[in-house]
Amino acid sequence: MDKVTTLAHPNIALVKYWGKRDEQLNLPAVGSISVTLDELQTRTTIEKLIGKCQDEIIFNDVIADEKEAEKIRKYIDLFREKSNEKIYLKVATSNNFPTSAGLASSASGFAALAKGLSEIFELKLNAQELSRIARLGSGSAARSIFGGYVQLHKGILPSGEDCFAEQILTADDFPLKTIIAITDKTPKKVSSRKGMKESQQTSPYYNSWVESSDNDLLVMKKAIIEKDFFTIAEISIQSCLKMHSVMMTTQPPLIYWNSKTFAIIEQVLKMYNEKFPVFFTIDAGPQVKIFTFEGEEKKIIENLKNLNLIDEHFVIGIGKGIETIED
């Protein structure tokens, strides 16, 4: 195969991961559970270069800077080594949503890249193998291989062979709607990778965060299988707030939120405490992801708009996993 195009979707973790047990192999310190989003997507086209001795990397129609390009070239090297084939590639990737702004662009980006590279190099990797190798690019990319509700196992083996994601439920099994409230499109100042390392080294709450995660995963998985919305909501909110407590007690503090983020949280919690079917979660960025049942999203959006808390937003369903498309 000389050319391939893949599509992948970002995912939003309901039970969060923050921190690594092995930085070189990108092994998470804790497991995680996420939902894959529909509509938001990364599209990646990979083609072989003839007579070239270096990969060409293009992000959103712009030649990547050397730092970003080198990161992708090193990732491609994994596939060159695995296939024992010394070819060079043109990689053109684009997102239809803001990049590096707390919307999991690295998850969809490396998932799409892993799938495309596995086909270009004709490795015939299955979904579990794809998940493991996507993880080497971005921890959350392991989950974007799959659609619906997905669990990433932290594993215990030093090799990372038991650290991969698997699907819990499909997108159609338990359809929810996600409102993504955009509060700032500016790329975050501290990357997740750097932030995790600083938290692990300096936050006094980090060890407690790790110790509490296993129970969150057990309760969340059971709640998803049973489609228990309010237990999903309770665990998601707590996991989010615990992770951001670790971030905020990092030295120097990692405060990804802005004033609108706080205000949206306050309003969503007010509705949640009144037993309205809604909850929020937030990753390493200022955007708020709000979950509810189909048909209820209009009331939430109207409430937030009346308070002048959101200008731009997306309403998105739960999406499918990685796919290869015809150009």
Ligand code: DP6
Contents of the next structure:
Amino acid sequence: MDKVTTLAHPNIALVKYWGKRDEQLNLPAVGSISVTLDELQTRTTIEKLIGKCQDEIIFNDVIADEKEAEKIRKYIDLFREKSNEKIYLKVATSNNFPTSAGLASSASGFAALAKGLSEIFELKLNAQELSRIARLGSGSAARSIFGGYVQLHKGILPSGEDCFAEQILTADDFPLKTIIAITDKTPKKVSSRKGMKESQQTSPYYNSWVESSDNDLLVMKKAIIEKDFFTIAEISIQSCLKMHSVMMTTQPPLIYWNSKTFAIIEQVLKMYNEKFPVFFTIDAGPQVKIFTFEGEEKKIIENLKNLNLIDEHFVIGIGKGIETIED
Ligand code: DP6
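So that was the form predicted on its own. Now I'd like the form predicted in complex with the named molecule, please.
Now the complete complex, all chains and molecules, led by this one.
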């Protein structure tokens, strides 16, 4: 195969990943559970280059800067080593979602790349192997290999063999909706990778965060299988606030929220406490991701708009895993 195009979607974690047990192999210190999003996608086309001795990397139709390109070339090296084939490639990637959405484009980016490279180098990797190799690019990418509700196992082996993701339920099994409330469009100041390293080194709460995550994973997995919305909500809110407590107690403090983020949390909690089916989660940025049942999203958006808390938002369903498409 000389050319391939793949699609992957970003995901949002309900039980969060923050911290690593091995930096070199990018092994997480905690397992995580996420939902893969529909509509938003990364599209990656990979072509073999004839007579060239360097990969060409293009992001959203523009040649990638050297730092980004080097990261991708190193990642492609893994596949060159695995296949023993010294071919160079043109990799063109584009996202149909703005970076302001605060969605880890590295998750869909490395998932699409892992699938495409596996096809180009004819490695015939199954989904579990793809998830493992996507993880080497970015931890959250291991989850975007699958659609629906997905668990990434942290594993215990030093090799990382047992660190891969698996699907818990498909999107159709339990079709929730996500509202992504944009509160600030400026790029985040500290990346997840750098931030989690600092937390691990300095937050006094880091160890209890790691210890408490096993129980969150058990309860969340059961709640997803049972489609128990309010338990999913409770654990998701807890996991998010615990992760942000670790972030905030990092030295120097990692405060990703702004006043609107906080005001939205208050409103969502108010509705949740009145037994409205809604909950929130927040990643390493100020945007709030709000989950609810299909058909209930209007009430939440109206409420937040009336209080001037959102300027822009996206409503997104739950999506599928990676796919290869005909160009
Ligand atoms: C806050 O997967 O971006 O979004 O493995 O270093 O690439 P690396 O980190 P990344 O971290 C995601 C952190 C998070 C929580 C989550 O998605 O679980």
